[in-house]
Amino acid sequence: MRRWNGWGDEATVVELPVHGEAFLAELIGPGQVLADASLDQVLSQVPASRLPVHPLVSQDAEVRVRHARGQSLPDWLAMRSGEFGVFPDGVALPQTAAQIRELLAWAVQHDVILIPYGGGTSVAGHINPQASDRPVLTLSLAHMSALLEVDDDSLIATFGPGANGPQVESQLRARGYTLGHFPQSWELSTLGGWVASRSSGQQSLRYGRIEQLFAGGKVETFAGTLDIPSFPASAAGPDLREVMMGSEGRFGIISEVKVRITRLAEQENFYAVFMPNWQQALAAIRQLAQARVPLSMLRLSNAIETRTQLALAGHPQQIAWLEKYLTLRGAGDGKCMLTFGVTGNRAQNAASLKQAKRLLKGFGGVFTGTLLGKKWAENRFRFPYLRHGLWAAGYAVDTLETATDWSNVDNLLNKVEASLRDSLAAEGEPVHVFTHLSHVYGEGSSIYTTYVFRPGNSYEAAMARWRRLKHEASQTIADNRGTISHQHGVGRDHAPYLAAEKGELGMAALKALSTHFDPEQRLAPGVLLGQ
């Protein structure tokens, strides 16, 4: 069952190792451990609704709590502290865009706020109800996650917006496809979420982002409905594909997607690659993704993430003897791991991997084979689990991503984790900060940062600190060549930064198109735009 105030599967436990919390404990003190509060407390907390009766509206107390708030720290924090703020006044279960259309004209009639709910993992704060006169319903498509056509000559797939990552797979895979698209919240984000995100996969270098994977669906807007066709190639004027992807529910409800998917590979091999220092490290990374090598992923680790993970992954005495024989080999202190893969077939994947090698070999390289390509692979998606571990040990851990050109990156990347590892200089406290490039391109790569720090004595004292490490990094983002956000979407948190990137007049067309699609501004207010 999926946990009310956290993440995943209640039956997933990834705790700390051991080491991994006395590593922790030297770098930036003993942790600090902060009472968790029951279900029940929270349930006795649920207000009496304020929507009529609707059919398709659930009202149940739990049901409420459970689409209350989504996975970024302040929402951890309210779940964990019991503090929740507003609840939804009841959550809709649409099966069908009839339906979906249904609420829409109800909401209007009801004088009722909306908002757009897919697998419920936004770290931006999209989908937590504010404080507000009118009735709140959360809207979540969960019901709507049927694979409904294949069209096996296009290579084109028609699901409802609800189909979460395994579902997408095990739907297409059934026929021998697959959409080839795993962010890391895989697991529970949704289809629609990744469209109304601008998501991106893991594996994005193969089979692209959510934009070149969107081919066309279908948005439920209080001015009707949207159907955008789905064209290899168009030059009929702005791409209408492009106006719904990172809407953030502003404009509409998607309630059908179409997708370009992929035949099954028939191999796939994930390799780790120790580098001998940060700097031969990002040349080689950046001369892989301009000479357009043909791999599935590539990460690179900084050295102190790759220091974090070795730290952090368990078997210390295999970890000394990688170590002994990495440094043997030239990639001692300072190390950066790079993970790649290459997926294919048996002739693509051979010629892939040579001209990896023999590119990596050239900037000192050590190849370790495909072993810890494998736990990468087999890991992925656990690491938001680490949480759980990591808050159980008393330390709060939270994430933030960006994007910028390859000739800003050291520079980007090096503030914002000075940014981060400052921000709680005033009260003596340390944070841990460490980097990985996940996604790159010719012209640049996303910089997907982790901090970890102590939350303070309290819980009001742990959102103090994240309010000011957030800010603080934001703020250098927006002010140093930086996208706000790579692939997690504005929602709440970021938009107040949005504004450095689009400009007065981008500004004023969003609000624009926002006003078209719902004039009366039922539809998530003060996402994506501030208000």
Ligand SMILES: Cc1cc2nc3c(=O)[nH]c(=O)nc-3n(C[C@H](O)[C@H](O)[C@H](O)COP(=O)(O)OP(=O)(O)OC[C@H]3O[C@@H](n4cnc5c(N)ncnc54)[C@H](O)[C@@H]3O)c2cc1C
The other form holds:
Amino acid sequence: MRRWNGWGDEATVVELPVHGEAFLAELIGPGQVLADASLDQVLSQVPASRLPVHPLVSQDAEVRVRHARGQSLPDWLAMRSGEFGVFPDGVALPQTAAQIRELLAWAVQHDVILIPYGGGTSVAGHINPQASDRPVLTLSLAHMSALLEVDDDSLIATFGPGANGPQVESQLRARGYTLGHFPQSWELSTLGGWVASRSSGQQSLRYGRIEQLFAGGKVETFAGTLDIPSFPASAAGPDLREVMMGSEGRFGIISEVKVRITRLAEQENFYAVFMPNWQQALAAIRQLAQARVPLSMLRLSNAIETRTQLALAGHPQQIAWLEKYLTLRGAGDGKCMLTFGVTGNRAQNAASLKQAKRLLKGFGGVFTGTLLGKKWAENRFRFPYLRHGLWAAGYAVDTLETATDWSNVDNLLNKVEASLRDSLAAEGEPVHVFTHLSHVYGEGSSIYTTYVFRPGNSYEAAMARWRRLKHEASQTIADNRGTISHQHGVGRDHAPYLAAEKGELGMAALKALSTHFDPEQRLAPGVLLGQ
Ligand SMILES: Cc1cc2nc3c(=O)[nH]c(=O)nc-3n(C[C@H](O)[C@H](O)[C@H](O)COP(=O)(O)OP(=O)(O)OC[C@H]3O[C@@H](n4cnc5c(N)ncnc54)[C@H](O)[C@@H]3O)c2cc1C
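Switching from the form predicted on its own: structure of the form predicted together with this ligand?
Every component of the complex follows; first up is the chain already shown.
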């Protein structure tokens, strides 16, 4: 069963290894454990619903709790402290586009606010109800998850918007296909959510981001149904897919999604290479991307992330041997771990591997074979569960991400890391910060930074620390030519920084679209546009 106050399935438990805890204690001090609220305590706070009765709407208190928050750190603190603040007045679970349209009409009739809800994995405050005079209805697409049609000639599949990662892949794999979209939230996030928040999967190098995968579909809006046909390419004016991608529920409810699919590959392997230092590593992956070496995944950890990963990996004896071997081969203290994948038929993979190895060797890379790559593939969706292990040991963890041109990657990365490291200096509190680059392009890269800090002695203190950290890093991104989000979207948390990127005219154009599709501003007010 899905956890009500954290990540993923209750049956999966990932603890912090003992030496991992010692590693963090040495860096930022012993953990500070805060008491968790129980589900009963939270249920007792849920007020009576303000909605009239409707057959598609549940007013059950637990259902409302389970749809009240996403997965950002403030969401985590709310769920753990039991201080949710606001709950939706009800949760609707339509099964058809006609039922979505019925709910939209009902919302107008009863003056209701609507929050479209996919998998609830938002990390930017997208789906949290806000205090309002109008009742709030969360509209979950969970019951619209079927594969509706496959066009085998064109390799286009049509799905309900609520299909989550496993539902998408299992239905496609049964027919010999894959979508190839694997965000780390894959277990729970949905097609509609990926489109609405412009998601990027771990193998975007081969399959593309959702922008490349989303072929068309249907969107239910207060102004009618928008039908976006699929074309291989079109010069017929601005592309309406682009308008809907990243609309974050503000323009309408995506009720059908067409995606471009790929035949399952014959073979897929992942490998790890240790680069002697950051500058060599950076130059190497830039060349890999610009030479278009056909890799399916590439992830480069900086030296401190590499050290952290090795410390948290368990098996200290084996890690010590590995480190000794790497030092002998020239990858010592400042080494950076690079993981990459090849996906395709055997001949293609052999050629890609040869090309990548030759290029990386030229930059001093030490190739370690498939073992670490296999471990990465096995554990690729387990990392989010570690948040529980860290929390139980008294540490809070959060991530943030941006993207910028190659000429600015190093500068922005260093500034973001420094802003986080220094954010709590006034209270003498250290923060452990580390980064990887995991989506690389010819012209630049995403930058994904993780920060671990102690929550302090109360939930209020933890939230105040997070606010400071988040603001300092977000302002640094906005001031230094980074996008406020490469893959997590805008939601509420990034909305104050969006205008720095879009400009006044751009913001006005987005607002005009929102009022065109939703004249009474019922859909997720405050999300994306900040009002
Ligand atoms: C542990 C973890 C790891 C993550 N890793 C990644 C990653 O690797 N890559 C990545 O891109 N993201 C990642 N994310 C962020 C998140 O998973 C993505 O933003 C994802 O696309 C959200 O999908 P969802 O279905 O959960 O949407 P939700 O969180 O439910 O909603 C997100 C937004 O989309 C809107 N929305 C959802 N469905 C619809 C619909 N049918 N019609 C209209 N609007 C809709 C909502 O109103 C909301 O504004 C991660 C999150 C977590 C918690």
